[in-house]
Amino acid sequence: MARRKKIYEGKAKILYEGPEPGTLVQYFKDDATAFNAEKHDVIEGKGVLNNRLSEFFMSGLNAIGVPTHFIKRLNMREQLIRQVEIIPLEVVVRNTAAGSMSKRLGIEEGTPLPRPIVEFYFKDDALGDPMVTEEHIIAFGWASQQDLDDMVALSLRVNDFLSGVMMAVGIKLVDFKIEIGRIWDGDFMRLVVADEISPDSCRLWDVKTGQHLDKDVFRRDLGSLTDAYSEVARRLGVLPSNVTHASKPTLIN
């Protein structure tokens, strides 16, 4: 098999050159990281689950007219995606106080917010992905005011979709993080949801018990990360309901 050209390797994924111009192959690794990669482990099956879950969410967004970079799943660990120009910002939408917001503002974790709050963080691991304001973003040319308006609108549409999908299976969407990229068609530019949407990038709590079903399980040593992700996949119909041990997930094609 011909060796593929690696374009980029991050903490959880590898991007390879795609089969057609303007495409990439996104490979999901089993690595789990937290606290800016200060905590690291390799968890068997995590990449397979995130690949399938991200496909589920991205396909759902595409179906309701929210544009994403996702084209199709290629196999258990890889997706074919559109090559985009990533805006160097992480967009976080919060529905409930948790994590850094609770620490930063002294709000008890689990407190419902009066409305979804959109935050921006500058993507730079060396700086710890600092929170930034719209003034910073415009002043430093990372995005225009029109881009920011469109990013907020896009993020809130994603929030509406994910909240509804999760609530239907008894899961509360506490918050999530997405990345947004630019796609150019000649002189015309449009923004699309990029990277991934998975329990790695969302806080997900069981509605009845408050059980964590996201990467906080790894961050806070709350149990098996694979079991938590498998439970999300099972409820969404990505895993068969009779799975009893999910260290090596069996996924539906």
Second form
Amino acid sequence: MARRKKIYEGKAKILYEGPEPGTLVQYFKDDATAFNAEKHDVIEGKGVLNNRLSEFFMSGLNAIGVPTHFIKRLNMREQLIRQVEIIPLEVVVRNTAAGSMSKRLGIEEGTPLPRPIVEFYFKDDALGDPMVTEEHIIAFGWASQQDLDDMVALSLRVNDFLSGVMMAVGIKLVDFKIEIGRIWDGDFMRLVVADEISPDSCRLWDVKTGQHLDKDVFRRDLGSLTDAYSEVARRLGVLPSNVTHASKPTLIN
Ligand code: TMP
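Now show me the form predicted in complex with thymidine-5'-phosphate (TMP), since the one above was the form predicted alone.
Next comes the full complex, this chain leading.
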């Protein structure tokens, strides 16, 4: 393939210039990091699984009218996306207490929350992505009050969609993180779901056994991450074709 201009490289993905203005190619790496990259490993096949899973969730959201940056998948590791101006916030929605909320507030993991709780974290690796309030966001100009209202509404629609999709395959959506970007149409701006939605950025527990099917498997050394992500992909019917065995062996003369 011709050399492409690299726009940005993050911990798990690379962004390249796209074929047309306003587009980018998002490449999914096999790298897994946790605790602000203190823990790092390369897990063969993770990028392929996350590319497929993010395609599945983002195209489902597009189909129900929740706008995302996703245009189409290009190959095993790459997808074509709309270029957006990323809002420097991680938006976390929680349905069940776990992770940092359990630690911060002393609530036992697995405790159902009375309603979905939306939290914001400022995207800054050097600071370890600190939690911020709407007051900080508005005072520092990261987003307006209108943006914030729209971000909460968007996140809750994503939560309802993902919760339903996962529950249908026996998985509880405990919490997830999304990133949101701005797309400009002349003077008109709209917010879209960006980055990725995958088991890297969600907590997914098997409804019957409570088994972790997400990046906590890596963070907490609970076993094979690819087995966990493959299980999610298998249940959703989105395993890459080279790992399904749908076709019969053919005799080669
Ligand atoms: P937390 O409980 O560690 O705050 O994580 C909440 C959710 O956000 C969980 O589904 C994992 C996801 N997450 C990310 O996607 N990236 C991150 O850097 C962190 C800390 C969490």
